[in-house]
Amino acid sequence: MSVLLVLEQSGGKVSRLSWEALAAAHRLAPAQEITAVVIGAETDALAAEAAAKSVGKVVRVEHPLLKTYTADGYSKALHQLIQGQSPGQIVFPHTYQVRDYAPALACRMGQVLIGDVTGIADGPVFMRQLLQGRLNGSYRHSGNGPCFVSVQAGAFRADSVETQGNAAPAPIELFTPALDAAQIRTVPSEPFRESAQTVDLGSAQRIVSVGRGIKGAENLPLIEALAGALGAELAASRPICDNGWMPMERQVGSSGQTVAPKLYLAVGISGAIQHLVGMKGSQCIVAINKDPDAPIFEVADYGIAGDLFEVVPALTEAVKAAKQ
């Protein structure tokens, strides 16, 4: 069954979350049955980037009215494309933008959006987290229309997406939707820009995260030294940020960022479900906690049950020695 993958751009390039959505699409269909879609007014570069990945073809949805994002423009343009393509599934990255227009698009076609999917089983059956990750729900699409799915950040690994290798890039097609300015009911303003200090933990390959076991802000240099030795980004659980010991932009969890680095080192973090939701998709989780029964050890690949004030300095020195 064919899959239509709607990509999103960030800074003139296809976003990392879009490649995670492509990894999810590969669970639904072989590469030759996946059509990647880029949207905008000038999509040549985005289309070429997508064509280098393992997809069957790329469709450029282009129109002057799509230069700036609007929910009306995107939903109407994609509606026309979907009617002509008739895919079995339509996959999106679960971003703020997708949450704005995808439900309206699904409703326009008499369907529902299965949002924030964290896993895909044979069937296909789509898994979502409920009650802040305390429960998992399984969903199966019914009906004759296409199945709309958005994929949670960090649930699938962007680095698992293969390129075409030595093969020729995927073919690229142009689709020009029939849009009229009167159909666009919103007037977009300048894109929201976060402060220059904002940290994108979602793109970090290594993260050292600290919890309330650190006891006080005066002890944070201990964690900073370890992160520096590993070349890792610093992160924290919610209590650390609530206390003002670290900025909120470094919080990981249900009310912070969702991350999936190659290495996630949790120091003094007990493992409340609100924190686990944001990091359990990490490739390798290492936990340091003096409580051997701490929930963090249930998701950890490696665990050290010990006093972080003894373990962390020794680990920092060991890392430095290994790098010499």
Contents of the next structure:
Amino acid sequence: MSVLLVLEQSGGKVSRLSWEALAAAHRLAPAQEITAVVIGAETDALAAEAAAKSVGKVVRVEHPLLKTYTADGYSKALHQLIQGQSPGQIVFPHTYQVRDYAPALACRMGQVLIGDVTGIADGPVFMRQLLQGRLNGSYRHSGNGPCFVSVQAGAFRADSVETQGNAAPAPIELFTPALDAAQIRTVPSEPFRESAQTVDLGSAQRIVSVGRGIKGAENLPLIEALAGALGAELAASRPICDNGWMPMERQVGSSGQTVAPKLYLAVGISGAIQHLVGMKGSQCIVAINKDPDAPIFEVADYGIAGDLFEVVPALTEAVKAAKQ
Amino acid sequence: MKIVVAIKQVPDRDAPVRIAADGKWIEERELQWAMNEPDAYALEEALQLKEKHGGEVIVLSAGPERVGSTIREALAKGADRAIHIVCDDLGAGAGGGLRNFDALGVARLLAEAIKPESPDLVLTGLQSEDLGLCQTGVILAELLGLPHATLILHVEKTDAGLKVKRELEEGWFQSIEMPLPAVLAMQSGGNKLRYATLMGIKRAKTKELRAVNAAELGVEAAPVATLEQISAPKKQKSTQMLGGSAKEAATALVEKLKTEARVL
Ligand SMILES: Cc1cc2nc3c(=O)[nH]c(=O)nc-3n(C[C@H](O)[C@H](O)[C@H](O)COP(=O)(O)OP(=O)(O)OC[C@H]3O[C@@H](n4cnc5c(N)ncnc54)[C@H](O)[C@@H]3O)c2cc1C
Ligand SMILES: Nc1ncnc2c1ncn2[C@@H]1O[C@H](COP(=O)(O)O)[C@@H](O)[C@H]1O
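Okay, that's the form predicted on its own, but what's the structure of the form predicted in complex with its partner chain?
Next comes the full complex, and the chain you just saw is listed first.
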């Protein structure tokens, strides 16, 4: 059965996550049966980019009202497109935008989204995380309608996606949805940033990052002492910044900074995917966590399963001793 | 403003979880439970809106008997009354008593309970900490025929409706304006959460908590996506675990970082 793949753009180019979603689509159908969909007010450049990849066809869903993203505009336009075809699966990258409208689109067709998929086994059986990464679940779709799937960042390899090579680019079709302004009920503003970033964690060589295991702001000096001994920058998981214990610019993860130091030391951080995407690229990852099954250990090179209130002071001493 | 807040009870973050014997969900006996974190922020936003503009905050939760404790917690924090959609007759399953319902099924249950209330605003959490489906709020909006926005940190009432602050990736935000009634899926971290006072806990006991049986809502459990099996994740890297006392482990780690990883 055919697969519809909805691409997303970032800065005028098809986003990397979209190509990861294409890699996932290739697990479901041969390239000729994949239709890549680009959506917006002006989509010719995106369509040309998509047509060069190994897909069967590209559809441009174009309308002036799709210039900026709205959940109403996107779900109405794509609903009209899907009704005219009968794809087996509809694949998306799992972005903030997709999670904002794809569930409504699926609901309109009596379906649910199997979201944030990390793997696809024969069946197809879709793997996704449960309990913030502490367990995996396998899901199956039943019934007649199309199966909606979104793909987690980093789960499939974008660089495995082939181009058309010497062959001609895939054919491009135009689809003009019927939309009128009254159907779009929300008015979004331009994106903005809260404050200028003054710390650049991106270029730090060593980072000591702290999570909710630290219990309270009063315990932070423990972490500061370790960072001091290591000559490392301080960073944190989101709840630490949400609580105001550290400024937001030190937050690592999907809604914070992406870092890739030589050494990333995660203290009392469970390892939710939104944190992992911000630090997975680090050269050497060390995790200290009292729960030996914490997901952070899945990406760590070295782990200490223990109470940070004992391990961190001991580690600070050991680092100091080693420097003498 | 009349505000409905959908609150899910989920396993406590720090509670150890074990896979149940049938391999389809976790062992729920002896588990500790808590209010889903983003839902706590949704409740906080609702209470603040009520304090500013008046009105009523109604808590809505679907799940088995045990969900009552989380509902009481919300009432103690200041919600006015609650609706509990009781579904323990469906077997202890995914997300607690809801195994036969997928996200669409749960949203249908919630929507049926919300309709007769005709609220001005429905708040949900962005995502549940157990299933993490990340879609119940959006489906709810679709079923109720209302506009929605997700990843919301802050809500401001305007003459025309609402102006909300939405989180985007990598530290960016945007604001969105929309008419009321509407549905918002709230992100964690926008506010400081309040604690229940002793007075609040006492008063919660006298507040209305209406139980509705899921069967009475006329929603058929016909899941299109089913959770077939759960398993422990596989390690992506071969992690060297360093054992012994804290001191031994720390010394071993420093040695490894110096000579093996060469990052010190
Ligand atoms: C849209 C979205 C965006 C997000 N963006 C981000 C982001 O950018 N960055 C981010 O970090 N998160 C982000 N999150 C939140 C993320 O999902 C997790 O909730 C968060 O990362 C958890 O932080 P944590 O690991 O510090 O806390 P928890 O998950 O509560 O983990 C605490 C850990 O500490 C351990 N611990 C407790 N006590 C001790 C002790 N004494 N000694 C040792 N270990 C101990 C526990 O075993 C546990 O593993 C986002 C979520 C969403 C939905
Ligand atoms: N059983 C339930 N009872 C009440 N609210 C729920 C329930 N399940 C999900 N929700 C709401 O929907 C949000 C998103 O959940 P999910 O789609 O499972 O990630 C949660 O944060 C809750 O606000």
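Note that the rigid core is defined as the largest set of C-alphas that superpose within 1.5 Å between two forms. Positions refer to the first chain, counted from 1. Just so it is clear, the model here is predicted, and its values are computed rather than measured.
For Val311, the Cα coordinates differ by 2 angstroms or more between the two forms after the core has been superposed.
If you fit the rigid core between the two forms, you'll see the Cα of Val125 move by less than 2 angstroms.
With the core held fixed, Gly228 shows a CA shift of 2 Å or greater between the two forms. In this core superposition, Ser237 moves its Cα by 8.1 Å between the two forms.
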